[in-house]
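Next up is one chain by itself, shown in structure tokens, the form predicted on its own.
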Amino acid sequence: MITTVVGSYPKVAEQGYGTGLIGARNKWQRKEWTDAQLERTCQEITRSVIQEEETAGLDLLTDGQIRWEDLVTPIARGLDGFEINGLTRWFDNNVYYRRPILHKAPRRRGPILVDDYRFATRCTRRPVKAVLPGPYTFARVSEDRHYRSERKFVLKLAELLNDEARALAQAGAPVVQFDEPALGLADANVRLALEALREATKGVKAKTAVYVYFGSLDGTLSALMRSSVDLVGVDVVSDPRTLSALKKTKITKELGLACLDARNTKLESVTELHALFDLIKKRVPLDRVTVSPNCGLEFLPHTQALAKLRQLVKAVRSYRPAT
């Protein structure tokens, strides 16, 4: 089994980097600091970010999305025809973002997370995977003012999310990921999502990732096995029924399995993921399975996000399935 994270990490550490950010982003927004100033910042965190992965031992890095306000954000910032709004709840968390809205046909400038990607490789001899938003999700939490259609609006999307897909496998990156949490919701587009992941997809030369997490997938799942991604990371956390749906699902791609709790500070015990893992070998074998928390660490303090890290590595190298 394979070690990773999904994505975000806190961005606020009690010890080592501490508060840093924010006062870094404080001093820039009133303009007492340069954008050099804030990027020097943001490249400290993100090395320090990136040994503690190490150190947890981790086998599939992220940079942290240090620089990440949310999910979509920093993806809509690096587009045209984008206007980023006032704060709106993220799902449901108690947590905001600020919602983009499309006024004109959107258009990719040029790279926007390369630059970014390459710095974190150069912190770290283990691979580091890139994370994007799926496009589904993207545009389910953007509001659309110029198509005024959901599924030109979605595919729009898909075709900007791969040039930036093919542009982050050319860099390196051995995977990306695509975060679609809005396929957990009761309405989904199951069939519109999977087509706009089609073409996100297309012609990148890396292994491919789609992560649903804060919602059942009774009934997804199945579909999602035949996507055009190489792996399935579902959150087995959330919702009960998850695990009831992998249990009676054909398995055929790489399963993530989200199996940290990454909204709740109670420590998961060794003895409960070991179980976890027994379930789940007999639907696929290990050697196709990377589990993580099931979703960004940053909703958690730091502490205890480490803690969690280090306690699923420490269940994966400790684990020795019966025979």
Contents of the next structure:
Amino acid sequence: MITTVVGSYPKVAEQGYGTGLIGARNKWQRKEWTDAQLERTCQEITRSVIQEEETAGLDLLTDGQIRWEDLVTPIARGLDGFEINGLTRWFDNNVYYRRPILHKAPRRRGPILVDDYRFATRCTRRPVKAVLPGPYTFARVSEDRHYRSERKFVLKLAELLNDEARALAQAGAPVVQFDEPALGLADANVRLALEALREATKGVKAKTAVYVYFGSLDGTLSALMRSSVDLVGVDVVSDPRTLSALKKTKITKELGLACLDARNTKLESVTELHALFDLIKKRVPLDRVTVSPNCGLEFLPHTQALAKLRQLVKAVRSYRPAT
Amino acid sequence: MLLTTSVGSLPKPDYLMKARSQARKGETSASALRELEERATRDWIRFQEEVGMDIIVDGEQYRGDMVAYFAEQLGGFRQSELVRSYGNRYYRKPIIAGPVKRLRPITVEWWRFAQGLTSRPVKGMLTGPYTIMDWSFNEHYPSRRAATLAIAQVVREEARDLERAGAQYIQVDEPAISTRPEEMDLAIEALGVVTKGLRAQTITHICYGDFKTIGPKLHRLPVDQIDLEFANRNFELLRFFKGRRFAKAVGLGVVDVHSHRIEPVDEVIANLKKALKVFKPEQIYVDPDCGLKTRTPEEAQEKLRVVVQAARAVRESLVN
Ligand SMILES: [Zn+2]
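Can you return the structure of this protein in the form predicted in complex with its partner chain rather than the form predicted on its own?
The next block holds the full complex; its first chain is the one shown before.
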């Protein structure tokens, strides 16, 4: 089994790399700091985060999304046509993001995340994956005042995200991941989401993954097994129905077992994680399983986020499947 | 009819903001801070009396975050390191680490202080059990449900003490209530634990809401009055109530708390008249959309003045 994180990591760490980013952002907002000065702080923290992931023993890293305010803003800012608007609740969390509004046909000016990705790879010798919002989720958390058609909006985003995914793969990303939390919503348009995902992954010369978290995958999981990605990441924490669905679904893809609660500080025991591995091993060979927390670790305070990482690695390394 | 009030929080004056940040760094003593909190409370109560508010709030000058304030004083909670709530804003999210217990009354002393300054009724202000649970980490209780119901017991004790102290109005805020549709029944059950048997008028204020989720269940909320934001939704919520018999009182938010713009009195009067086509005058309480703590003290004062002037004008037109 491979260990990884879903994407984000705490931006501040009172018992670690400090809270410098808060002051840096304030200074930058007041225009006392230049973009380059803020970027230097972001790079320092990114380097610390990557080092922590590495020291904790993680196999597949991310850059912790230290520059990201949320999943969609960095991409929306990198495209023409979007305005970043008022605060909105991020799914069922007491966390808020700024809703992008599309005013005209969106256009990608050039690579958005590639420089950040390259920086991250220079911080470590371990593989770093690239993470993007999935086209369907991107559309669901935005407002479309241009196309006024969900289908057109989602497919256009898929095309633009595909350009970015190809660029990231070209920059060396061994895995390009799309986050689709909106697929866990009760009224998700699964068909459209999967059509868009096919568009977004087309010609991407890397392993592709989709991660769905927060909601329930009951009813969607088998469709995901027919999707265009190589790996399907499944949050088995947020809704108990998802694990039941997993037990009933034929798993034909690599499985992302997203199984530590990244939204609660309570630490899972190695024993309970082993019990889950026992169960999963009956459904899919373990060399096709990637284990992670159920979503980005930024919902947790730093100390607990790091504790979850260590526990994840400990559980995987100490696991001896009964044969 | 058309009694005027505020939702809860009012902006803290600069001297108090400064003192709070000094107190956090240990540069100001607790008693010096307390003195300034009392001064600010006194000023806000005098202001509300002067403009003619019917039901007074203490303005929550001594509170920070609406969940952390309670968590800090309850047994069983511990404080976390910083987590981000949005943009560049971070806060300390409480952790439920053991059985939740009320060690002593939390808000009663401040309520007594405030009520001692005015002959008009002062509202008791509490945060609801579901919101306290949803906005905390839970390491102790086996489920979200168990945590919510345990917290409901301590909020209930607090509500009863407020009533015993003489509070005629007790507001229990549940801004998180519509976050998870599948847990809405739990939130209602827990609120029922808090309000059961209270003789005071009970109120709940709901905002940030997905109205599609909460709308059909509003009549089941176990409170006498439901306070909602109407202004920042252009009074579109009125459509929901049209043609139904709504048995509860309604707190009608008539000024937007997120905008700097001061609503003209005539605009609020026109909106109140629209509301009167849907609700009976005795059913309506008039207030701002939400707590005003994010506005400047001056903006808040002007908005409160508009609330009172508009309500008064409509009241007079109804009498004549
Ligand atoms: Zn509110």
